Each structure stands twice: as C-alpha cells, then as structure tokens.
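The chain that follows stands alone, in the form predicted alone, written as structure tokens.
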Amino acid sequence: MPEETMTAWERMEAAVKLKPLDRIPCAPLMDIYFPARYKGIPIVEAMRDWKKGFYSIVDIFEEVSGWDGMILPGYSIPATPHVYSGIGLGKNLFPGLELGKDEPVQFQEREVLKREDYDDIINLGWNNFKVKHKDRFNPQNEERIIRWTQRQMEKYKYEIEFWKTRGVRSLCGAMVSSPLMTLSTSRSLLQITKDIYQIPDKLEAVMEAMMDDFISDTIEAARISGEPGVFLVMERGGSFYYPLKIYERFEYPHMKRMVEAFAAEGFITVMHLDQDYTLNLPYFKDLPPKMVVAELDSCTDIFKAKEVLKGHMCIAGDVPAALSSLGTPEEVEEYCKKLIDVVGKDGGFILSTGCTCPVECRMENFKVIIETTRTYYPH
C-alpha cells in the first residue's frame, strides 16, 4: 500500500499539472443516478428534491470513506444570470413525465434548429439568436428564466463549498459544448451532416459568429462559480463521427480557440469526450501544456492517449460502464491495475468512470475502483 504523503486536493492538483504524486487519485464523474438507484431513492424524486439527490451523492462518498476530486460537484447548472443562459435548444425526456419514475433523464434528439435559421445567428450572435427566438425553445417569462438561471448557479456553487468541506476539488466551475456539438444537438446528427457537406462555408459562418458568445459565458459563470475550470462536452466531432478533415474545420478550430481563451484566464479545461477521439490525438499537443484534462469514455483508447500525450496533458479515465455494470470486482481490479501500470506511470493521469458513473453500476465494483487507487501504486 503506497504512502499517503499529499491531501486529496494536493493531489488532484498535482495530477492536473503533470507533477510527481503519492498515488494515483480517484475522481469519478458522477451524477445523481447510480446514487439514488442504490439509495431507493426513485430518479424523479431525487431530480424534484435536489437536496436529497445530491447528499445521495454524498452518502455514497461516505459510504466508501471519500475519493479524491469531482469532475462536476453535482448535477445543477452553472448558469450566468441572464435570458439566454436559461434558453436551452432541444427537449429531454424526463421520469415521471414522459418516462417511468426510476429511468435517467433522455435527451430528445430533433431538428429544433433549421437552416433557415443561420443568416440571424450569423448577424445577431448566439445570444441575441436565443433570445430573439425564446419562445420557440423556451415560452417561459423573462424574470421566472432569470430566477431559474440564479437559482442553479446557487446550488452549483454550494455542492462546490460543500466538497471543499470534505477537502474535495471540483474540477469545473463552468459548463460548455462545442459549436459542433451543439448544432449537431440542435440540428441533429443528419442534417448537421448534410450542413458540412452542403454549405460548408455558411456553416463556419455560424461556427464563427457562436464563438465569442460561448467563451464569454463561460468564463462568467467560472468566475461567478469561484472555481477556475471549464467542462468542455464535445463528442460528435472525433473521428467516429468525420474523416480528421472535417475535424480540421468544424471541430478542431474552434475547440483550440476555446481552450486558448480559458487557459488566458488562468483555467484548466476538462475535455470531455465521448465517442472514438483515437485518430484526433495527436491535436491536442498544441493545446496549452498542463492546462487540460482530457475526460476519455472508453471509447478513445486511453492507453495511445497516455503515448500520444504524455508530459503534455492529464487524462482521466476511463473504467467501462459496461465492466462496472455487469463485471466481476476481480475483472475491474484487474482493469484499474493495468490503468495506473501504463497511463499512470509518471502521473498526468485521474482514474476515473467512462463518462458519468452508469445507474446500474454495482457497488461493490465502484469500491474497488475507490479502492485500487489507495492500495496500488506500484511507479
């Protein structure tokens, strides 16, 4: 068993920025699913009480006696006090409304975004598009929209105080997707698809005139939220979705821009990325140095990013939800061990879920997952 010479947020720190470390330091993402479905807790209940979902969260922490970090504190949204910031584009499916009371939140995907609607993003910007169009996607009055915005941004910043109690970092203090993700969201996977191949130019048009929209509010809600991180979503533009000359336009540009602007500001960014990134590693060595994490989900292989990468960013990673789910506690020992031999050889590396802890993730898998990271450290 290694000895523990930093904290848990010396750790983290260390970790983030390449440097040597006791042991290798635990931080799943995790929302309030798989908590609340171990709990007994119905999904809805725990999604109408946030308080009660959240401190689910919290007894599984305590359950386990801790972990190390957050990558997001809990399941709010770190909103900035203003219309656009409460205008989401697209419709979720929720339990106790569309789905069963004890199913995880959908998303609906559909073609809420038209083309028609380029020439105003274009000339107006994203935010002044979300509100010029409001109640297309969001009906509600203007002051109840703000008080939501206030309202999410509050509990964002308590689950963040609260972990600092514990001696926990959360990692991010804003939230935002790429303008490919979004429009793909937005527009869907097809037409999206059909805009690339269609109208290319218009389309970085619209890239183009989202960008400054989405970097100024996401540093505004890092600085409203206190904590110096970004959680990047991106997913559908890796390669496998688009040949790395589509990534080379509509993705990678604009990704590159981003986490520019957030490393000025002196914040980390947590790249979270979905899907099959394989192919796109080699970009990202001409991000800021120690200034990203790169949040992989099983799909990329983690142990070509920890080759492609290495002394130049974190990675985090990246236990399967389907070995955590239905895998055996020695099958998932056996995974974290190898992770920490090849990707946490040297540092730069969190052990952590493949995107957010899975609803039917067994517990005693999740405590050896825990686990590992306390007893085994073998560099």
Contents of the next structure:
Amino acid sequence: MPEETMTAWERMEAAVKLKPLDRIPCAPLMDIYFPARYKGIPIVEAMRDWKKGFYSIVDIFEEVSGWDGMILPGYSIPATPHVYSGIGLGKNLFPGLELGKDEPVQFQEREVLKREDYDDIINLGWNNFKVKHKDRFNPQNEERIIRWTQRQMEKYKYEIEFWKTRGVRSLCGAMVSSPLMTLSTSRSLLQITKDIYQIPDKLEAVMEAMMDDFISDTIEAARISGEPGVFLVMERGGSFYYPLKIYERFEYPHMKRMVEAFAAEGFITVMHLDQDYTLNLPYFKDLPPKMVVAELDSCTDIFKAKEVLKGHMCIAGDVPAALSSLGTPEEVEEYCKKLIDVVGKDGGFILSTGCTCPVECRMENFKVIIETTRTYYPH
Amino acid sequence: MGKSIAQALVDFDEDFVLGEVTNRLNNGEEPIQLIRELQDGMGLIGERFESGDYFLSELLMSADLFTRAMEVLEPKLEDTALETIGKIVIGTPKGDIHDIGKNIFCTVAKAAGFEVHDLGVDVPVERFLEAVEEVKPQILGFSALITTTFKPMKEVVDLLVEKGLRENLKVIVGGGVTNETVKRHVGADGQTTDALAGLNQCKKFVSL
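Next block, the form predicted in complex with its partner chain, ref. the form predicted alone:
Below is the whole assembly, all chains and molecules, this chain first.
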C-alpha cells in the first residue's frame, strides 16, 4: 500500500508534468450514463433534470470514496458568451425523443454541412459562417439560444466549483474538436474522405479559415472556466482511418497549431484520441513537452505509447469498455496493475476509463479501477 | 491496352468506372462480366489493405464506388443469379445506430461473393431471429460500437440455442467496442474490428 504524501491535485499535476508521484492518480472520464444507470434513474430523466444527473456522478464519487481528478467536470457543455458557441453542427439523437428513454445520446452520421458551404467558410470564417446559416443548423430563435448558452455556463461553473469542495479539480475547462473531426462529423466520414481525395486544396483552405475562431474561442472558454486545460477531441484523423500522408496534411498541422497556441497561454491539452492512433504516436513528440496528455480509449496500443512518449507527455487511459462492462473484478484488477506496472513506470500516467465510463460498467469493476490506484504502486 | 475497371476501382477513378460500366452495358456486354471485374478490383483493394498500403479511407472510397457501380448493374441482371459463396445476415443491435463499419463490411462481403442480408441499425432481438429463420444463413453478424449492444447480442444467441438454430450457424461480432471478452460473453465464434479480417473469418466459416 503506497503512502500518500500528495493531495489529489498535486498528484494530477505531477502526472501531467512528469514529476515523481506518491502513487498513480485516477481520473475517470465520466458523464451521467453509468451513474444514472447505476442509480436506477432513466437517462432521459438524468438529462432533463440537470441536478439529478450531476448528483448521480457525485453519488458514485462518494460511494467509492472519491478519485483524484476529473477530465471534464460533468456533462454540461463548456461555452463562451458568444451566442452560438455551444452549438455544433453534427446531429445527435436523444433519449426520450428519437431513442428509448434509457439509452445514451448517439451521434447520427449525416451530411449536415455540404461541399457548397466551403466557399462561405473560407470567406467568412467559422463563427460568421455559423451565424449566417444559424436557422439551418438551429432553427430556435436567438433569445432562446442565448438563454440556453447562459444556463449552460452557469451549470458548468457550478460543476467546476463543486468539485473543488470535494478536493478534486477538472483537468479541462474547455472543449474543442480538430477541424478534421468537426468537418468529418458534420459532412460524414464518406463525404469528407471524398473531399480529401477530390478537392484537397479547397479543404485545406477551409480548415485554415476555421483555425482562428477555434483557437480564440477555446482559449476564452478555458479562461472563463479557470481550469488548466483544453479537451481536444480527435477520432477521425488517426491511422485507423487515414494513411500518414493524409494525417500530415489534414490533421497534424492544425492539431499542432492548436496545442501550441493553448500552451502559449499556459493551458495544457488533453488529446482525446478515440480509435487507433498507434502509427501517429511519433508525431506527438514534436508537441510542447509536459503540456499535453494523450488520453487513449484502448484502441491505440498504450504500451507502445509509453515506449514512444516516455519523458515527453503524460498518458491517460485506458480500461476497455468491454472489460469494465463484462469482465470480472479480478480481470479488471489484473489489467489496471499491468497499466501501472508498465505505463505508470517513472510517472506520467493517469489511470482512466477507455473513453467515457460505459453505461454498462459494473460497479464492482469501477470500484476496482479506483481502488487499484490507492493500493498498488510498485515503483 | 487501356485501363481496366479493376484498376480504376483501385485508383478511385469514379468517372472511368461508372462511364465504362455504363458504356459497356449499352454495348450489350453481360452485367455479370462487369460485376466480376469490379469484384477483382475489390480483391486488389483487399490485398493492399492487408499489406498496410491502403487504410480504411481507401476501403471506404472503393466500397462506395463499388456500390454505385452495382446500382447501375443490378437492375440489368434480370433473372441471372449471381454465384454466391454463402449467406450472411447482419445488423447493428437494438440501442446502437452506428453503421459505417457494418456498411463497409457488407460491401466487401458482397464483392467477395456472399449474399448479404443487411437488417440495418437498431435491430430488435426478434428481427434477428426472424431473419435467421427466413434466410437460413451460414453466418450471423453483429456490428457494435457501444456497450448497450452486449445484452441484445447475447439474447439473440441464447434464443438461437433455445430454438435449435445455433448448431449450423456461425456468429461473428464486429466493431470498435468488441474484443475477446465480448465474443465470449455473446457466445460468438468470431470477432473483429476490421472489415477485411472479418471477411476472412467468414470465408473460413464457409470453408473457403
């Protein structure tokens, strides 16, 4: 049993900065699905009643005697005072509407943004493009959207402040997707891939036109939150989908510029890397040292990631959703210990769930994830 | 010698592929011959994917082009039956609406000669059972991206056992959330996160 000599936040900071640790910190990526399911609250109810949803996370936190940090504070959307800052272009299906009352929100692959929109984005920039086409992407009136944005900000700030009363903080106060991820989820994977092959120069110009707004809005949201980092969502640009020559042109330069811009303002970046980024790992060594966390979902080889990124950036992850949902506590413990043994050697590791904690996660397995970081640290 | 349809498919040259298919059909060529050439192209793409030269993006592009060319050819087949190497019933189980991986798998399986019965997404347990009884496939495939699918997949397999329909049927689970643990839980015979690796397992299931 390791002797604890650090506070939860000191431990999280030390992991990100690759400093010595008293033990490995644990920070599950948590939304309301698993807590609501565990508490017997239908997901639709946990989403409509924000307090009920948020406090189902808190109840889980209390039941397992806490953990060291949050990746994101809860489930409200980080926003800025800009009217449309919280509104994305992709189409989600919601429980109680398009889905059953106890099903998680699901993203619907659909071509919301058209190739014909590209000229407008190039000429107007991303935010002005969204304002010009607001009725197409969100038919609600402006007053309602402003009220929604204000409410989101209030809830978000509440969540951040609440965790401080429990001695933990959230690594990230802002969230943004890379231009490729944003375009892929609003054009569809097939259409964006056609754009890459058929109109590469124009696509590059579109991404370029998105960058300034993406960076400045994210920095503003992070400043408002008071938290140290930015959650940068990437899934669709890695080696699971694209060869490296495409990554080098359509994902990496923008991702690098964003990370560098955030770092210049003192913000760390948590790269949320869903799907397999194993072949992309060497590129990450060119990002600002000790300012980035590679957060993996179990599709990327996390042991290879340690080998490549050791001494350069922190790694977070990656208990597989299938393991926490279907495995035995003994299997989960064995995997967590292997992560601590290998990825946790010399620090620079945060034990976390692979992507968000799955709705089907077994409570006994979740407890083991938390408990193993408290009881096992052989280094 | 000019470019072949197979090579044009490998190069994602959609103007050439769709133009050539239409022209040669109009010149009286048998659709079945053109389908074979498209299948050859998908075979070449599969080889490049397996050797690591092509990625999912290339598979996606070629699968889309293959599907569009087949949309031109299939209505012209009339009574000509395509030779098939086996039947697959596939769907994304209830609670999951993702279908990118499933659709790619369906295309590569069709191109390889399987008769594919795609039930779509958010498919209820009962629909899988009905389809197995109606189609009598050699293979049942589940495509899954989220953990809510674990329960319905297992329910389908348990009911197939109960009804005596499991014995001559191979079951394969595929998708980002699946692994050996999921395969064991569901009681499946195969598992994959890669459309072409899944296809190879299906070929083995029908002993090719």
